[in-house]
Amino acid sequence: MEEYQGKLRLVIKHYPYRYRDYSYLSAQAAEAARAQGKFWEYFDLMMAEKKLAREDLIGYAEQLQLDVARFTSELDNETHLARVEEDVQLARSLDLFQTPSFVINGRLLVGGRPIEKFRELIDAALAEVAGAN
């Protein structure tokens, strides 16, 4: 992102894995952190604590000083599993299947793989934008 400054957009889109503890409540928490503005400081904090049960979800809205009560009522009520369910729509009618997937430009990308190609695919992208200018 640093490197592509103001030419690209970070989009990320829930697709829990259904048998994995968490990755629903996680994935609805981030939701809720979303609806109080907080978004990508949750989500980071999220990455990097790599703790993901309902007690340490709850804690992470109290480090970032959200509203802890509707916090937790959106999480205890579901609040946002429709969006989460969303997402998980468009990733079947992708055919994704696995987690990490990259769409650059309409460019899949299916798991980690080095940032050569990444950039690969952003220049790419750049390219054909540039062109059809």
Given for the second form:
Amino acid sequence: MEEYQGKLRLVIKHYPYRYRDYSYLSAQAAEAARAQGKFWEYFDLMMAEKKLAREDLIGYAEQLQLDVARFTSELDNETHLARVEEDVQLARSLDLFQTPSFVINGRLLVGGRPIEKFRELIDAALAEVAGAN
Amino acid sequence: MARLLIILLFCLLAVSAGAQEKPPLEVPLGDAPTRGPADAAVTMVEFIDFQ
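What would the structure be for the form predicted together with its partner chain, given that what you showed me was the form predicted alone?
Shown next: the complete complex, the earlier chain at its head.
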């Protein structure tokens, strides 16, 4: 991300897998953090810590000094479930079936791939844009 | 005649190669969280499962 500073924009769409314990929960937690303006802080913390049980997710909210009562209530009441489902519908409509899936300027890259593959696609996209100008 | 056939074959191959090139996937960004400049040359959409 830093490597391409100013040239790259990352966009997150949720695609939780229905039959994993914490997929939907963690997606909703990220949305609950976003409701308090701290999506990326929460995202980074969750990625670093990797634990995703309900109490872990609430712990991250505490660490980031979110309004924990509000966060917990939104999590427990599935306030952001519909928002997460919207993304899932989008992913399905694009015929994506795996996570992570990446779309880099319209080009699809499926699965965890070595960083070189990303560089290749990002560089190709940059070259394409440069060529078009 | 043979030459004509070869030319035809080349044309067919070129057309089928073109057809295999997939059109770019259009992903509506909507209100999705983004990081990085809005006018970045490259947009990478990640469909993510945190678990």
